[in-house]
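Quick heads-up: it's one chain on its own, the form predicted alone, in structure tokens.
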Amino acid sequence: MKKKAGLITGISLSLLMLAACTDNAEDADAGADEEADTEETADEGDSDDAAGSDEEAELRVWIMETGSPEEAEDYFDRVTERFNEDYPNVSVDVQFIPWLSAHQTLVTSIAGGSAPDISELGTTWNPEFAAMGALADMDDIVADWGMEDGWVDALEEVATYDETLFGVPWYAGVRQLVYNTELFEEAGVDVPETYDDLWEVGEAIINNTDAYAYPAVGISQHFVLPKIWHFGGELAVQEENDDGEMVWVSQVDQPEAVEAVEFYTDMYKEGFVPDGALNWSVLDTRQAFAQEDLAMTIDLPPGINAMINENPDLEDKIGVAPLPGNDSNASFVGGSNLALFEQSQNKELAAEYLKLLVSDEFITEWADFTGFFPGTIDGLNDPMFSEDETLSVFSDALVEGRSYPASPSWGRFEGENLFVAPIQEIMQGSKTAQEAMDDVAERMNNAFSTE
């Protein structure tokens, strides 16, 4: 098949840095966050026990490193300055830790009895640490804040374990369809709304342009797994076992899921991407789209910015639309939550600091800084997001988006790249979609049985 030479010759530093911020928040599925009266925010739902305390204490707060450390430090200096207006004798030590080592750092600190008072958690880690008993119950805290119904549903769901809230959404990201309007015009096609549409558009692009069509790549679970929802399936569901306990049961071997995976891998086999895309990750996909060798991709707003930085000529050619869908077109919602740790000796003060971080005063600023969206509904309604032609496509998708099953095992699935090899085996023809998904379901159920 045709197509441009020199595709994917390198990965820019900017894209690598972006991946560290986004895909560890989401890939490691992450990765994505109003203006209000300060006095009103501070007064609402104040804890009677902690408000205005002269108590002396130290809080330890762990936040993931960002690409702009000085700006992040300045942000937290201002949060702490605001906090110290009410709690002048409390010092706050904010440490920035690398995403790649954060999980092990947290596990080690918990085992050693030295967990922080507050930490940022990748959303898929939240159930795992809750199941370990490491996180504090936040139901009463959030009720005191009057924010029981204020969160993005998908993020609240993954912060909930055994019907108890063990973290609060902070910032979020969601992928949508990104397309090259010039290539669409050249191919004479409109934005696809269904998967039948997507197939027709893909064929028209590869037949009528010099570009590939769609990122049916081998290494990106966030591209393939949401399609199982779109075809009417589920990744896993909770069922009651013989002991009356609710347990997770994999559904990826069910007909709807297998059909979705077949559709995705058939796009690869049909030449919607080059053969080398068997080993492409999201970074390679961005590179291909930035070089205008790929007409469509699936990405986050920071990914769009990175591609425009790579090729400024793209700026006037990029269109954004909801994902195509059949039964649904829900996107995976990833991001970060904030959690209080059970080992904290200052939970009430830590809760007050955490409340500031998710207040209208600060949550939207952090979301804007990171290029993501706030984890609160009020934050999403900020005109910065709701009235922007492009960003509103993403903020609307966040409200309707979904999370992966809130199982303690899910983070391990992602760490072990459980879904990568089976998709590549189907693409290479060494297994059928049913055979590959049977294997995945067996591994998932083995892990679920140990929870």
Given for the second form:
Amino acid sequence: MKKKAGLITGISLSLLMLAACTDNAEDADAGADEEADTEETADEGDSDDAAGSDEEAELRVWIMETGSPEEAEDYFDRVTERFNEDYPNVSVDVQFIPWLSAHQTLVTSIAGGSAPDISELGTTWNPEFAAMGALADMDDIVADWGMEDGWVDALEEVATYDETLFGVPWYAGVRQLVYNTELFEEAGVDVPETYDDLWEVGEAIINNTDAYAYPAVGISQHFVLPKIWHFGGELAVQEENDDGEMVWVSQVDQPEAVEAVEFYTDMYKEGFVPDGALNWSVLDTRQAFAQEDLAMTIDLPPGINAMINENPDLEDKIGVAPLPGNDSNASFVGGSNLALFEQSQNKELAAEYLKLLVSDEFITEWADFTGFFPGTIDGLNDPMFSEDETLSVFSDALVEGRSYPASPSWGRFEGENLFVAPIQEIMQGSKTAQEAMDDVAERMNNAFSTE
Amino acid sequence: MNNRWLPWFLLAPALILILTLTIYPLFNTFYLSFRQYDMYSLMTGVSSWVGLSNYTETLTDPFFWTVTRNTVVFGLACVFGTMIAGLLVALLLNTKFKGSRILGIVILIPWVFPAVAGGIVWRWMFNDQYGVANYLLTQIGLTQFDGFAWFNTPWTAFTVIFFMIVWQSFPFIAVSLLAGFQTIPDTLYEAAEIDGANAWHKVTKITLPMLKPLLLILFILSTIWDFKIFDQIYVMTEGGPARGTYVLALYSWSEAFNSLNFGMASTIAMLMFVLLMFFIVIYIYFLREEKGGKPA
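What would the structure be for the form predicted in complex with its partner chain, given that what you showed me was the form predicted alone?
Below, the chain from earlier opens the complete complex, with every other chain and molecule after it.
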């Protein structure tokens, strides 16, 4: 019954969508069902109980482009092959879209009624699309899977909007302190644990070596914002307004937050980085660290690999440690969720496909391939991550990590570079930390008030 | 076929193209500029009429005026920089020295260089740590440029972008003017020589006045191009530092695709359109005055 009703609404939805669907039908792996490997099914043998049907359908899946497109395609061919064992008549069309234009592409496809069935979403977009009403409620689906408690907390938090789950964590990463052991030795310093330590270590490095100390750069909100937590502040909290609704209220103008931002920009002014770092982004930071012109940086495992690729000498000199912290040292957990779209006409089939993607069988492989970590607790406990000396520093931090406020406006803040201009203004000396953060708080609250 | 309709029939392909690609977007932008059109509107197709509030909000926002000032000052600087550079190069090429043909081809390179690629190259050349610009300036003794961060202040960042724009747009001007030079009859110069004119006289009394219509068209084209510069700035500074190198085109784009505030973006686009029309009307005014004036 349910399916029929869905079909009828689907048809009435829009002609546009049908037109869009037929265009893509050709691309799907037509050959996949013949190739389906029966041996694998025998090995699996577990949960595939009731599932499986002869239903004919087409699923459209959007995934962000990766550095190695061929391997990604191969991976999804295998997922689809596995899926076709149970659903031989469903063709799956996986499209890879570039990160840079993904947000815009999703917005326009939703507006045109041609959203995909499943898409990868940057975690900060999840609340935004949920608030638009574009995503399907996943509470029951996840309960069906028995996965209610199976996700990394910080990721589940951003997938939740209005106490309903609108996406599931897929993969994620955290940044940790990465340092050059040789430069640390030269300066005669140890790994900093608090911000007082960090200041002393930074001073020692710029005084005793030729290198710069710490990436207090102009363009990286992921370096600045977690420091607000570390100094005991918050980015925004939910409070009840006069009408009894829960609304977000910015906290970045509070003393703890201002102190954190001041500390960060003081490191710039003190010369922990060159003057030009006012315009440095993460990429410039990586370059400087790779050239051994910078003793510390904050990065993800793929970033470390990129730096080693650029300068293989670095391999034996890289140390990884938790972020320094005062009140906390939580890292920002960023990554991707997978979501079902409300416009999908085959939500049940799409949910089955999604289930495969987050299964232990596939999720760890994808995480490993992208250089990130699985968004499921089971996946994270895989020895591949938990028993590796370097990676375990990151995977531990992931469990303890935090996400930015799950507000629909957050994606826009990032798009507008809301946290870049004020930091640069403080660095330029055109505003004090308090003035700059007052402005940010005002802009955040303006946005929150329209949610 | 009825003869009365035949012209329309023949015009139809061009008209349809112009209507769908130019007139419709223009009117739709005008329409959107009076509406609150955001991401929810995109989803639902519903947007509300807000009258002039987008306009009042924009026109009372000091940042809009900063951006407008940036656009006008920077745009005019680029127009004049480009015209002067183009004119000098055209005069040089017109002297027909040995190798002038090859030079004529070489100067076209910046023009055919894609704007984005050019922006990236220039950003690298002016990189504070590894850029060739600082290296050369330091080599000739200007040691204050060691590690000089060009993109730290709007003023220096705009300077770099200015040179990049001029570098990229002068070839078109130079080639157009060079073609213009060829249309001036040699007899005028010969007559002037007999009257004892020197090179300076020939340029200011013959070449430039003869080329006035061409110069005015080039001014109009440059103004249109330089007032809506987007790619080079986007690639080189993304409007930074601290939104210091925002120009109207970048501002409108950012409102639309970063803030998903399409109504406001349309308002800024309309105001930019008005600003451009203002400058173009001034040019056309000069052009008409010339035609109505006494014959040469």
